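Let's start with one chain on its own, the form predicted alone, as structure tokens.
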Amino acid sequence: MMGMLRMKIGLVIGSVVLSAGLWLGAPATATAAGGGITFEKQKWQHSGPFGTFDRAAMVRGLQVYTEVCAACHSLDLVAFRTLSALGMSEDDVKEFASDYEVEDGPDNEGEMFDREAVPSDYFVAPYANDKAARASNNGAFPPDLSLITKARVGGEDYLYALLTGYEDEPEDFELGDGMAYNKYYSGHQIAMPQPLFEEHVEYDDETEATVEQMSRDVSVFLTWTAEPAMEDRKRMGVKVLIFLGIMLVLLVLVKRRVWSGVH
């Protein structure tokens, strides 16, 4: 019986440690991209076990995406209705969605038709298909950004570095046709021209639209699109750790009570 009780206590302790590890997340974001390129880690409000998304930055990031990134990059996995998480009201979401048109149908005559988007629709892709996207970008395919911070080593740190890493190529560097120099991109040649410039957008909250600010804001927004349930996961992690901690204390007290007469 004593061996079984110790085993149970060990299992609870192991669960607490494992849960803490999962809750806190994986080791710190890698600071190296392909080719041994390093970039600086940024401080994000959503980092750490108690971090939460910066709503103001998310709203600004949405503006950067819609006014700049959406010209080439899709956001296929994000429905308009989820924008309520940014603090938008139901009417605001409806108004935002109404600026887009989506293909629907067939109608009673068997024809497809365009209609005004509604909150249950998803962001509309800028191109009709992948071939059209490549044809408009010199053969390069602009990736969907829904999960981009999960798909790239370094996540939002890498995305921020990439957007702020455009420079004139060194004199001894041979740049290919239609390519741009980026010090944080593998090989330093990227098919995407520099997307952001000073005051490229005019923020509704009058925040100064520097390249660094816009890069940071859109990185926060795209971190949210990749993991919209992050805050719920962290809150659940707190509850699980509290529960397991209480169970550990109770098991230790029971063990001491049961074996108090033996010692």
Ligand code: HEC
Second form
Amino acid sequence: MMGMLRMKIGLVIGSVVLSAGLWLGAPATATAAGGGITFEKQKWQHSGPFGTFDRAAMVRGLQVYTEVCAACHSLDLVAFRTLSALGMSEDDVKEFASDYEVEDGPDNEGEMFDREAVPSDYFVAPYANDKAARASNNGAFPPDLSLITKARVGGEDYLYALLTGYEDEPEDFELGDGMAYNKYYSGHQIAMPQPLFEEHVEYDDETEATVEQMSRDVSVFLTWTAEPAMEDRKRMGVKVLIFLGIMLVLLVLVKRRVWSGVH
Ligand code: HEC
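Alright, leaving the form predicted alone aside, put up the form predicted together with the named molecule.
Full complex below, order starting with the chain above.
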């Protein structure tokens, strides 16, 4: 009897350890995005069950977004006040928001008016509407970036690949007017011109602004905008696992106690 029980417990523990091992040790291989396109999986501080966001990278990524991507892409779902998660003080956030103008109103005369943004406002879109966005971008629509890492297969790995994937088109490739060649974009031609070039931004923390570095940083930042509560979710997961582990031990002990007189 005891032998059977030990074997069963052994099996349960074995399979838990094995699946955790498989999960943790998922190899950094290429991911397929459909259409036969593959790209590398990157190592991120925020991946894995204990992963946390790299705050310094998020701050740099915010700078890349505001100085480069924000010219074409909105970030509609992100409120300035949430930037405190990047380690910004209340005053920093106020100052950051005050660089933007938002439309408010109507006032007592029924008129809409512009005012300085405050922390409770959201990032301001670069274009007045979708048609204006398309008109400025060769007919293509630059999607809102708030949830983009959730909206594409491969998430931040794909985003990083896309931003670093610009090159000259092969000789036999017919590139449409105003289009750019990108190794990782489905169909290889994209209406977004290469957005990042060496030293495009000047980082406050003096990190060298290579294309790879800026791509990485903005990918971390946009992973956070898509799932700001990721760290809480992971912490909760670990707590639940610890709880279940203790529960398992207690149940085994109780079971032994209850059955001890039966043999
Ligand atoms: C000059 C305008 C412009 C800038 C600057 C720009 N983009 Fe884009 N982006 C576009 C347009 C236009 C599209 C739509 C492309 C298409 O449909 O072919 C696009 C598409 C995208 C996509 C979606 C790709 C897909 O798989 O559908 C992502 C992600 C993206 N941009 C990220 C960024 C990031 C990050 C930055 C800043 C580093 C940036 N973009 C800067 C114009 C821009």
